[in-house]
Structure formats: structure tokens, C-alpha cells
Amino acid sequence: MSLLLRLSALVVCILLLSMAVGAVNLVANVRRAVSDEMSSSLELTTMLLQLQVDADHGREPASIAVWRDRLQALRYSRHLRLSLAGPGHEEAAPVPGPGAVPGVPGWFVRIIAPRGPELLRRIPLGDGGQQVIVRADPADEIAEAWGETRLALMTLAGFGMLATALVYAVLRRAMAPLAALSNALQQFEAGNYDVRLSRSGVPDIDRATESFNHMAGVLSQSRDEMTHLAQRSLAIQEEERRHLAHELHDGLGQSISAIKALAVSIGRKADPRTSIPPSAAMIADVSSSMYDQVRSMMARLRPSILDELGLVSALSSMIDDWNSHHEDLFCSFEHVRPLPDLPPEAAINVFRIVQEALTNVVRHASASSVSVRLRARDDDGGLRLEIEDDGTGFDPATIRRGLGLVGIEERVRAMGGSFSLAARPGTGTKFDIVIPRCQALPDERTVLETQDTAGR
């Protein structure tokens, strides 16, 4: 649950508790008011009737018929029910019990209605055992109290809803900078160090915003410097490999070729009856094997086909050679023409990425097949490289990345591209690499390759 929802829930709970306390106090006050009203009406009527009885004692007592007429005159009282009781006749006016008040909920009646013997008074009329029964009837008072209480409760509920909405709106507005900060941190985690936060007008949050923006600027500058250093390091490394490949070709390769030529010449000139011709032939064979090894080393250091025919041809040649050395693991290569050509630095990086990925497949994947797909991006004209195998896979969250994956990421970052890895145990591994348009520079070689492919 987000912090906004937690604070809103806390405020709502506080408001509900306050409303509950207010409602309890309101109902208690209403119950007390109804009880007091009933008691005062009952006491006043009892006192007036007692005075009338006392006054009758000073003269001739009134008959039962007279008292019946008197009580009949008081039949319209809202809160009282009067009746005669005595030997031979007892009249009792029905008094509604709790829950019998029309239009009022039963729970309200049960809470508000007063109870007990205090709701009834008996006034003796003389020695004949006749009595006037005065009973309190709270029905009208309860109905009136319910109308007022319902209005108060509705007002209290409306106020609570309005207060909740206002508090939520205020909290949401106040926490909007925190949401922006959380979003910025997520972008940071994804590697986007160019995000910046705007001022919110809240001093405490603005200080955090300034610190965040300063940190973002420092990290962005450090990232740019690291990218530049990585580019320079890779360029120097490839230049050293190129230089070493040339040295092997020009120095060791020519020397081995000369040894082979001398051995062949000696074998031809020597007497066939001696052991010189077989020895010379053996030297020539060893020289050929050494030259093949030197050529393989030169191809690994700097594939000449990459400079001569381009990236697609270099990858096709490398994958064909790779398949010839791995009979139990087949690699397929797909490319959709036309492809944008890359500058030499980017082309060798893509070549090395595929090379390192295939090495990882052999070492760790236990796969039976792997595919390499190369195509142009439709949206920005960049290049997209996908490498997928059907091996055992792994959990990226628990497996520490080795130098191979780190090297691939460094090369992708040096080209300003994006790198994503999808892997799960038992489902294989997939690399998805995107190289932006700024690295895709079409040249004449790409056009010639496209024309040759179309002609074939």
C-alpha cells in the first residue's frame, strides 16, 4: 500500500472515530433530553392532579363520572396517557412500547425510550380505592428527537465525507513531489541519469529536490565519463589486436611461409635415397599447420573479412566456423536486408558481442540450438541484435554476472545502445540489444551487398 493510501486510511479512521464519538454523545444527549422531558411532564401533571384532589377534599368529593370527564378533557396531551382504575372498573390507555413508534427505526427507539417505574404515577381519589393512572408516552418525543438526530447525523456524515475528500486532496497534492521523486529513482535504477525534478514550493521537499538534482548531475557526468573511457578502452584494445594481427601476418606468417618454401626446395633437391626428402616434407607439413594456427589467431584478433566485406559477411563466416567445431550445438543466423552499416568501431563491437555470447552458450547454457537475428529497426533506423538459446537458463537476480556479460554490457553502453537480458531457469536465455541510429551510417558497401543479394 502506498504512503498516500496509508495516510488517507489513517485520517479516515480518525474521522470515523471522531464521528462515532460525536454520534454516541449526540444520542446520549437526546436520550437524556427525552427522559427529562418525560419526567418533567409527568411530574407537572401529577402535581396538578394532586392539587385538584386535595382541593376536592375540602368540599364534596367529585364523582367518578366527573373525573372521567376531566381526564377526557386531557386526552390530547402529547406525552401523557391518563386513565381511571379501581374496583369494578379499570381503564388503561395503551402506551406504545419500544420499537412501536411509526417512522422511527427500532434501534433508535430501543436506545432513546426511557424505561422503569418512573414512567407511571398513581393518584388516590379517596377511600373507595379509585385511582388516577398517569403514564408517560414518549412516542411523539422520540419521533421529534429522531427527526433532529437524523438531520444531525446526516450533517455529521456529510462533513466527514467532505473532510475525507479534502484531506485526501491535500495529501495527494502535498505528496506529489514524493511520487515524482519515487518515479525518478525508478528511472535512476533503469540507468536514466538525465531525469530532473522541478521545485514544489515546499521548503523541505525543495531541499531534497536540489540534492537529488545535484546527485543526478554528478552521476550523469560520471556516466558520460565512464562511457567515454569505455569507448577509448575498447578502441585501444581493438587497435592493439589489429596491430598484433598485422604483426603475426607480416612477421610470423611470412617466416613460416619461408620455412615451408625452404623445406619444399630442400626436399626437391636432395637425393631421394636419403632421409632428407621425408624430413623436409615433415617440416613443410608442420609449417602448414603452424600457419593455419597463426591464421586462426589472426582471425580471432581481428577478422579481416570484417574490414573487407562488412559485418554480415563476418558474422556468417564466424558462425559457419563455429558450427563446424560444435557438432552437438547448431547456431542459425538470420538477417533482414537492407541493414544499416556501422562505423568500424561499432561493427567490431557487434562482432565481439556475438562472439562472447556464443562462448557463454557453450560454457554455461547446455543448449542444443542458438539463434542470432540481425535486423534494422523500423522506428529509428537503428540496428537490433537478438541472441537466443534453448538452454537451461538462470535467474538473473541470484546469479552473479561474469566477465562475459559485463563485457557485453560495456560494449553496448559504449555504442550508446540498450541491453536487456531475459532468462529463467529451464527456459533458455535471450539477449536483446538495440544500437541507435547515430551508430548506423550507411555506406557504399551496404548498397553493394544489397544489390548482390538481390541479383543472386
Given for the second form:
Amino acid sequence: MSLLLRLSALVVCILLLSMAVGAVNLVANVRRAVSDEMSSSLELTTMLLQLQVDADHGREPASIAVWRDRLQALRYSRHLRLSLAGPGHEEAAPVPGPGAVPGVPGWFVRIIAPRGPELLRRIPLGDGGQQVIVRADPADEIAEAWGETRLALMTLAGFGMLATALVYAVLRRAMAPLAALSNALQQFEAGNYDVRLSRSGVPDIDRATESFNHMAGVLSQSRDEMTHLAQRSLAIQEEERRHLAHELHDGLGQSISAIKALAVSIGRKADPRTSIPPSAAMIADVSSSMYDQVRSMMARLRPSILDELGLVSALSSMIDDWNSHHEDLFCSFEHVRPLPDLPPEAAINVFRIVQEALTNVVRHASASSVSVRLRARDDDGGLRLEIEDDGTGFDPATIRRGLGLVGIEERVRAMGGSFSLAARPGTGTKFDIVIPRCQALPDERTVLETQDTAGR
Amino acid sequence: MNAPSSKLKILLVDDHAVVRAGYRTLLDDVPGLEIVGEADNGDLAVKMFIDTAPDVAIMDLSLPGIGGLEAIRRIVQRKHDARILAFSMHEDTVFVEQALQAGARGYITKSSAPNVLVEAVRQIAAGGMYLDPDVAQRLAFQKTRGASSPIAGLSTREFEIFCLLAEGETVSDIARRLSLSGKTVANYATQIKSKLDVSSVAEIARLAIRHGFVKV
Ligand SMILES: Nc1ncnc2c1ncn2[C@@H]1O[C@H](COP(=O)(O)OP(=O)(O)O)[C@@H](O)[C@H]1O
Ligand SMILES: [Mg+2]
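Hand over the structure of the form predicted in complex with the partner chain; the form predicted on its own is what we had up.
Next comes the full complex, this chain leading.
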């Protein structure tokens, strides 16, 4: 049960208890009042009648008929039933008692009706054995008491409900910051570090709120810094690779091609009977293979084919190359044309993602096949890249994420895309990456351009 | 020994002195060739071409300044019959196409240059064209495949294997020829079939004949 409900229930219990005590008290009071009223009426009437009897004394005693008239006059007196009794006339008075009172629930009557010996007085009228019997009849009084009690009970109940609602509302308000806090923590867990809490005005809670906001601030700042760093380092890496590719092209590559030209030249010039021509030919061969190595290094560092022929050509040539180096592992490449045009920095990102994923397949997956699929998304004209292998898979929760996975994630983030990694031990690994159509990164582009002109 | 006037005059353009030195050494020994000038940037190349009127200019494409392609364009603008051999580290067909469009009469890569340079220079000087065999093949593939046929979706390697399969070579033949493992070639064959939506090698052959990649 939530804290709010618990507290509310507690308060309501206390309220109910005190209301019950109040009700019992009320009823007890009413009861005493009824019984007091009854006995005082009885006493008063009895006294009056006795006075009458005394006044008659000495005179001719009033006849029964006279008394009957007298009593008849008092017929409507409240709370009392008067009757005559004596030899010869058994005038049965209506018996009052804790029976039913019209319009009053039985339980109330039972509780309120005076108990014990019947409230009754007998007033002898001389010596004839005649007497007036005065009986208390609480029915009226009970009905009246019921009316009042009911009102009081209803008021009490109304008050109780009001108080309950009030208590609930107040508690709810007081605990709202707690609900907000737990909500915020949940969002935090889901990776939304931008949630902040507003002040509630309650000092104790505000302290917690402040700590939370501070923590959130620190966390999101360090998250931002991390993202920035990761992206920055990727950009730097890309620049560095470009730079290296240029150096290789301009330095090593050219020198090797010069060496080869020289070797060929020496071989042609030399006396064919000496060992010079074969040695020169060897130098030319070695130069050739060095040159090829430099070229493949250049392609790895910065696939010029990517800039010249686009992503699909670059990927298919890279994958072809990859297949020729891995005998027991085949990578298939499917693409559904037409594919959206990507800005150069996005194209290199996609290329690197595939490169990194394939490196991981070789290093970790023990797979026998891997497929790379590239297609346009129908809904938004973006790009969808899937990379799936049939290897060992892994548990994303427990592995140590290296630069590979982080790099993939950051590159996707840099393009404003999203990616899901479906990997479980034993079921292979699948990346599903979505890159939206627009993903301009003006600052990074400038960096690369500056680098480009500097490299020339 | 040819008379000096009948020697082929050559202009060597490359921004790397070591490369120029290497090729100068190579070409100096060839009878009938004479290097009449060297340039290390595009602007100078244009100027030297006008000044020295070489029979053939050997032109690197990546040059500082206006760059090799632009230099070719400017030279050809002034001298319509200029004979220029583009000479580059780039092996991508785009560069070849661009160089030819700019007006070059030939294209060789620096990896094959020492062996084919002289031959290329001679052919171009004689009014012909010269393309590096490797590059020429790839360029041809790219052109003939077109954009619309299902074959356009094949990678270079897949297309190669497609043609070989169509010619009736076995998987192990192809593997040996392309120095790939048999398994890799078999995988490629499967992938090619699925991309072209065919189920047998016979169908591959039919497709290749229909598109004119293999002669009957
Ligand atoms: N395709 C895959 N198959 C199986 N495990 C993988 C795969 N890709 C990644 N992993 C696991 O994820 C870990 C982190 O990968 P990565 O971030 O690329 O770092 P590194 O490759 O340097 O270890 C790897 O060590 C490996 O355990
Ligand atoms: Mg890795």
C-alpha cells in the first residue's frame, strides 16, 4: 500500500474511533436526558394530582366520573398516560414500554428507552380503593430525541467525510514532491537526465529536491561531456586518419613508386649477364607489394572510393576485400536501391560502423556468416542498416564495452539516429540502426574541411 | 639512334621531386625519348606545356594549386591536340573518367607505371589512347553493367564471379583464379543467385548472354 493510502487510512481510523466515542457519548446523554425528563414529568404530575387529592380531602370525595373527566382533560399531556383503576373498573391504560415507536428505528428505542422498574405512580383516591395510575410513556420523548440525535449523527458523519477528504487532500499535496521524486528517478533510470524537480515549499522535501537536482545536473553534465568527448575523439580520429592517408599518399606512396621506377630503370640498364637485373626486379617486386600495402592502408584509413563512388561501392569493395581474407566466414551484403544521399560525414560514419561491427564479428563472434543490409526507410526517407551474425552472441549487460561498441553508439548519436542491439548468449548479434534523413553536423564538417585544406 | 628532332619530347608533371627523379631516370634510358621539362604544379604545367610543346605530357592528378584535372582542361583548351597521359595513385574509375573527360588521352596508375609507362607514352604519341589494363577492365564493367539491370546490384567481386560462372568455370577453378577459398566462392555464388533471383548456373549463363557479358 502506498504511503499516502496508509497515512490516510490511519487518520481515518482515528477519526472513526473518536467519532464512535462521540456517538456513544451522545446517545448516552440523550438517554439520560430522556430518563430525567420522564421522571421529572412523572414526579411533577404525581405531585399535582396529589395536591388535587389533598384539596378534595375533607370535602365530598370526587366521584369516579369527576376523576374521569379530570383525567380526560389531561389526556394530551406529554410523556404520561393517566388511568383510573379500582374495583369495578378495570380501565386498562395503554402500556408504554420499549416497544415500537413510529418513525424511530428499533435499535434506538431499545437503547434509549428507560429500563428497570416501570416508571409508574399510584395515587389513592380515598378509601374506596380507587386510584389514579400515572405511567411514564417515553415514546414522544424518544421520537423527539431521535430527531435530534439523527441530526447530530448526520452532522458528525458529514464532518467525518469532510475531514477524511481534507486529510487525504492535504496528505496528497504534502506528498506530491515524493511522487515527483520517484517519477523523476524512474525517468533517470530510463536515461532521461534532463528531468529536474521544482521546489515544494516544504523545507525537508526541498532539501531532497535540491540534492536530486544537483545530482541530476552533475550527471547530465558529465553525460554531455562524455558524449562531447566521445564525438570529439571520433572526429579527431577521423581527421587523423584522413591526415595519415594523405601522408601515406604524398610521402610513402610516392617514394615507393619512385623506388620502383628506379629499380625498373636499373634492371633495364644493367648488363643482363650480371646479377643486377634479377636483383633490380626483386626490388621492383618488393616495392610493388609495399605500394599495395600502402594503398590498402590508405583505403582502410580513408576509403577514397567512399568519397568518389559513394557508400554502397565503398561497402561492397570493403566487404569483398574482407571476404577474401576470411575463409570460414562469409559476409553477404544486400542493398535496396534507391538509397538516400548521405552527407560525407554520415557516409563515413556508416562505413566505420560496418567496419567496426565486422571487426567484432571476427574477434568475438565465432560466426560462420554475417549479413549487412542497407535500405531506405519508407516512412521518412532515412536509412536503415542491419548487421547480423550467427555467432555466439553476448550479454550486453555484462560485457565490458570497448571502443567498438561505444564508437558505434556515438556515431549513431552523431547522426541523430537510433540503434538497437539484439544480442543474447547463443543467438548471435544483431544491430539495427536507423539514420534519419537530415543529420547535418555543421561544426564537425567545418573541422573536417579545415583539416582537409590544411592537409593539402 | 634516332635524330634529336625525331625524339619524343616529354613533359613530366608531378609535385614530388623524388617521383620526377625516378621517372626521369627510367625514361632517360629509353632511346627515342627526351624529357624536355618538369613541373611540380598545375599552373607551371600549363605554362611549360605551351613553352616546350611536348609530344606527350605525363601528368599527375593530385597537384597543388589548380590540380591535375584542371591543368589538363586548360592545356586542352589552348591546344586541342595536346597529348596528355594521366598518371595517378588513384585507381578508382571516377578519376579515370574525369581525366578522360578533361581531355587526357590515357590513364595509368603509379603501381603499374614503371612497366607500362613507355608503352603508354609511345601509343599516345602515335595518336592513340592508353588505359591501364586493370582500370580499363573495371571501367568497362561499370559502363556495360548500366544502372537498371539486376546485374548493376552486384559488387565488383560478385560481377567477376558471375562472369566466370557464366563462362562455365567451376567453383574451384574460380577460387584458384581469384585466390579465394572455395568456400568463399561458393558463398558468393549463392549470394549472386539470390541477388539475381535465379537458381542455377545455367540460368546465370543465360542471363549473362542476354546482357552481352559472355559471347555464345
Ligand atoms: N558480434 C559479436 N559477437 C559476440 N560478442 C561481441 C560481438 N560484438 C561485441 N561483442 C562483445 O562485446 C565486447 C565489446 O566489444 P567492443 O566494444 O567492440 O570492444 P572490443 O572489441 O575492443 O572488446 C567484446 O569484448 C565482446 O565480448
Ligand atoms: Mg571491437
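Predicted model only: the values in this text are computed from it and were never measured. By rigid core we mean the largest C-alpha set that fits within 1.5 Å across both forms. Numbering follows the first chain given and starts at 1.
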| message | Is the shift of Phe333 between these two forms large enough to count as movement, that is, does its C-alpha move by 2 Å or more after the core is superposed? | response | no
| Has the Cα of Ser368 moved 2 Å or more between these two forms, judged after a core fit? | no
| Per-residue C-alpha change between these two forms, Ser420, threshold 2 Å, rigid core fit | no
| Where the rigid core has been superposed, how far does the Cα of Arg232 end up moving between these two forms, given in Å? | 4.7
